[in-house]
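Taking the form predicted alone, here's one chain by itself in C-alpha cells.
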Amino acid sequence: MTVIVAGAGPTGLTLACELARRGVPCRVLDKAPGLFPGSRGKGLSPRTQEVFDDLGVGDAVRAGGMPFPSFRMYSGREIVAERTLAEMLGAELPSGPDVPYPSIWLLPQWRTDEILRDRLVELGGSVEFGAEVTGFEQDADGVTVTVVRGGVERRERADYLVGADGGRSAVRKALGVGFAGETFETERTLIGDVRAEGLDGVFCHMLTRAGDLSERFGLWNLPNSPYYQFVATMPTDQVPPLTLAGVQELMVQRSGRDDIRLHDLRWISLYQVNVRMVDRFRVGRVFLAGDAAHVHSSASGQGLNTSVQDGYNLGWKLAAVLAGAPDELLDTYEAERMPVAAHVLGMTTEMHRRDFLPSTDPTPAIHQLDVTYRGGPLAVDDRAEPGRLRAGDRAPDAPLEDGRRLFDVFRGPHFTLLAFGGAAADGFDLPVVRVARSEAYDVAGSALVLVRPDGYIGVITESVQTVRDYLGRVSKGASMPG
C-alpha cells in the first residue's frame, strides 16, 4: 500500500510527514533538482504553527524564524511611520490560554521546506528529486503513474496519487478538472531574495519616493539570514530586466535612495496574480492539494498556510482508509476543504485590492484559528442546546491540572477523548482526558468531546455510543467492541 505525492513543497511534505508517522509508505516525487530556493511564502499563521507543533517540528520552526516585524514606511530617506502588523490590519490577533501561538511567525519558505524534509527523513521517508509526474491512469485497484527521470519515462504503481505540484499542476491537467477564476492581467509582481546594504533595523521596509505606497519597493528582513525578500508590484509595461541591475534600478526609481546597494541576488521571480480554484478536489484515487487546487494573491499570506492544512486534513484520512476505514471518509476531504479554499480566495482578493490602504470594511481573519468544518460530514453535535464551541471547530488548547496542556495530549496521530463533568468514557483504545472545567470549551454538565487527529472536534455528545459509532465510521480499530 503506497501513496505517491507529486510535489515537495510545504503541501506535499506536510502530507508525507502525516503518512510517514502513521507507517504508510509514501513516495514524494519532484521534478526540480532540489528544494525550492526562495523565501516566497514567509508568514506562518497561528494555526499553521499549531499544525507544525503537532508534526514534531515546532522547536525547529521557532528556532528558524522570528516574530513578524513591524512595517517601517519611508518617504525617500525619511522614516515617516512605523506600524505593527496588527495596526496595519486594524485588528489584534487572538490571544489567551487557548492560543499557544498568538502571532504570525516569519519563516522563509526555503527553511520551512528544509524543516519538513528533515522531519520526513527522521520518520523514514525521503524525497526523490529530478522525478517528474507527467500523467497517470487509474482503475478500481490503484493508480499507474507516469514518471520521467533523466529523460526516461517509467510507469509506477500506487494505491493513491496526490497532486501537490503547484499552480501549473500536471496532475490537475491530466485529471481534467476545471480551474475557474481570474488573472489580474494589468499587473505583475516581482519577488526575490537579495542582500542589501544601507538599511538599519529589522523591519518590513516599505520604500517610497514621496510616501505613495501604491508604488513602493518592499524589503523584508529574513530571520537568521543576511538576505531580504524584495517585493514590487507594477504595470505589465514597466517590468524591469530580471537581473540584479534591473532590481537595483527599480528600487532607486521607486525610493529615490541611491545609498542602498543590493547585491548577491539569490532568487528572482515575476508572476501574474491568479485567483483560481478547482471544481473537484478528488476524482477516484487521485487528489489535488495546495496550489494545485487553489491559487491566491499573496496578500495576507494565506496561500502556504491554507495549503499546509490541505495536506494535514488529507493525511490522516488516507492513512485511515488504507488501514481499513470506509472509502467514503476520503470524500470528506473535498467536502471540508473546498469551502475553506473558496473563503480564502475571497479574503486574499479583498486584501490584494485593499493594498494597505485605509478601509472601513471588516478586517479579514488571517490567523486561521476560526477555520471550521461545522455542518460538514464529520461534525456530530447532538446536544439539545449547543454551546459557543461546536463540532467541526478547532479544538482549543487549555491547561490541565497535572501541568500539561491539551495540545501535549493531542500531539500525535491519534484521536483524543475529553470527558467533562464525570461523563462515562471507559473502553476506548485512545487517550482519554478528564477535564474538570475549561472556559475555552464552553461545555456544561457531563459531555464527551472527541478530537480528531488533525485537531478539530469531531463529536460533542453525552452518549458513549455516539462516540463509538463515529469512530467506527472513520477509524478501524480505534473503538473497542461495545
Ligand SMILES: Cc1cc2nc3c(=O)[nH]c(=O)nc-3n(C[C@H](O)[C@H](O)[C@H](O)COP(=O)(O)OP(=O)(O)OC[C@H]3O[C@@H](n4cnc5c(N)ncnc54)[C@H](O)[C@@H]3O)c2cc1C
Given for the second form:
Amino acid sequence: MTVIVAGAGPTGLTLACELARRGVPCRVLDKAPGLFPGSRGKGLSPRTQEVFDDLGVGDAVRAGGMPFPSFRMYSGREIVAERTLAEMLGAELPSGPDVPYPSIWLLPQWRTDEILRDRLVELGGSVEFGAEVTGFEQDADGVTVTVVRGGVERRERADYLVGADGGRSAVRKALGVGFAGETFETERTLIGDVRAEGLDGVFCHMLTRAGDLSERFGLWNLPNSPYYQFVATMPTDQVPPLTLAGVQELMVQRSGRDDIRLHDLRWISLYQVNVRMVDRFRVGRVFLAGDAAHVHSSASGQGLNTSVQDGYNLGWKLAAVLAGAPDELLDTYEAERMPVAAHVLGMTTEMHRRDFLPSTDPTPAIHQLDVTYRGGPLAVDDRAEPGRLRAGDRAPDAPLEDGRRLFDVFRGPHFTLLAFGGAAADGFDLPVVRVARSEAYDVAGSALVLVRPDGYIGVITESVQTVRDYLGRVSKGASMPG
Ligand SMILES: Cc1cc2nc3c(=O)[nH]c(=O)nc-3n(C[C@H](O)[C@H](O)[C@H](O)COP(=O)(O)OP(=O)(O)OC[C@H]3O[C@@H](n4cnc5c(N)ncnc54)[C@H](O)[C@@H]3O)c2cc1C
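Write the structure block of the form predicted together with the ligand for the protein whose form predicted alone appears above.
All chains and molecules follow, beginning with the one already shown.
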C-alpha cells in the first residue's frame, strides 16, 4: 500500500504530510538534488495559514515569516506613497473571531518547503532527491512508475501516483490530458533573490524613475533574511542578461537609483505567464495537483496557496480509500478542485491586467476563506431552510466555552461533529463538540454539523442517520482519530 508523489514542492510535501500523519506509506520523489532555493510564491493566504496550523507547522510558519509588508512607492529617490496590500489590490481582508489569521503572511517559498519537509520527516517520511519520474503504466491494481536515478532506470510499483511535479509536469504529459489556455507572449517577468544596499525599512519597495508603476522594479524585504525578492516585468524583446550586472542595470534604468547596489544574486529566473489548466485531475490511479494541474499569473499570489490546498484536499481522500472507503471518494477531488482552479485562473488574469491600477470592478477574495465546495458531491445539507453557512463551506473557527477554540478541536486527521441546540450525537467514534451558540454558525434548532478532516463542512442536518450515512461513504476508519 504505497502512494508515489512526484515532486517535493509545496503541493507534494503537503500531500505527503497528510498521508504520513494517517500512517499511509508514501514516497516523495524529486528530480532535483535538493529543495528549490528561490523565494517564488511568498504570500500565504489566511486559508493556507489555517491549513498549516492543522498540519502542525503553525508555529514554524509564524517564526519564519512576517506580516505582509506595505508597498512603498518611489519616484526616483522620493517616497511618494505607502499603501497596504489590501489598499493596493482594493481587496478587503476579513477579520473576527472566526478568522484566526486575518492577514497575508510573508514567507519565502524555500522556507515553506523546508518547514513542510521537516514536518514530513517528523511524521516518519522523507524525500528522495535525484529521482526523476519519466513515465508510468497503470492497470486495475496499481501503477508502475519509471524512475531514473543517476542515469539508471528502474520500475517501481505503487497503488497511486500523484503528479505534483510542477508546471512542466512529466506526469501530466505522460497522461496526455488537455492543458488548454493561453501564453502571454509579449511580456516576460524577471524574478530572483538578491541582497541590496541603499534601501531603508521593511517594505515592498516599488522603484520607478518618475512614478509610472508599469515601469517599476520591485524589491521585497524577505523575513529573517538579508535577501530581497526582486520582480520586474518587461516586453519580451527587452530582457536584460540574466546576471547580477544585468539586474543592476535594469534596476538603475527603471529607478534612476545608482545609490542602490545589488549583490549576492542567489537565484534568478525569467518566466512567461501561462494561463492553463488540465481538463482532468484524475485518470484512474493517477492524479495531478498544484502547478501540474493549473498555472497562471502570480498577480495576487494564488499559485502556491491553491497548490497547497489541492494536496490538502486529496490527502485525506487517498488515505480513506486506501483504508477501505469507496473509490468514488477520489472522484470528488476533481469535482471540488477543478472549479476552484478555473476561478483562480480568471481572477489572477484579471488582477494581472489591472496591474495595481485603480478599478471599479469587484474586489477579489485573495484570502481564499470563501473557497467553497457547496453543491458538490460531498456537501449534504438537508435542512428545509438553509442558513448563510452551508455544507461545502469552510468551517469557521469560534471560541468555545471551555476556553479552547474550534480549530483546536479540528486540528488533526479526523472528522469532528458539532452538535448545536442539544442535538443527540452519541455513539460516534470521533470528537463531538456541543456548541451552545456561535455567531459564525448560523444554524437553527438542534442541528448537527459534520466537519471534514480538511476543515470543510460535510453535512448540516438534524438527522443522526444522515451523518452516519455520510461517514459510511467517506471513511472506513482511516480518517477517524486513533
Ligand atoms: C519563477 C516563478 C515565480 C513565482 N512567483 C510566485 C509568486 O510570486 N506568488 C505565488 O503565489 N506563486 C508564485 N509562483 C508559483 C508557485 O511557485 C507555484 O504555484 C508553486 O511552487 C506550486 O507548487 P508545486 O508543488 O505544485 O510545484 P513546484 O513548486 O514547481 O514543485 C514541483 C517539484 O517537482 C519536481 N519535479 C519536476 N519534474 C519532476 C519529475 N519528472 N520527477 C520528479 N520530480 C519532478 C521539481 O524539481 C519540483 O521540486 C511562481 C512560480 C515560478 C516558477
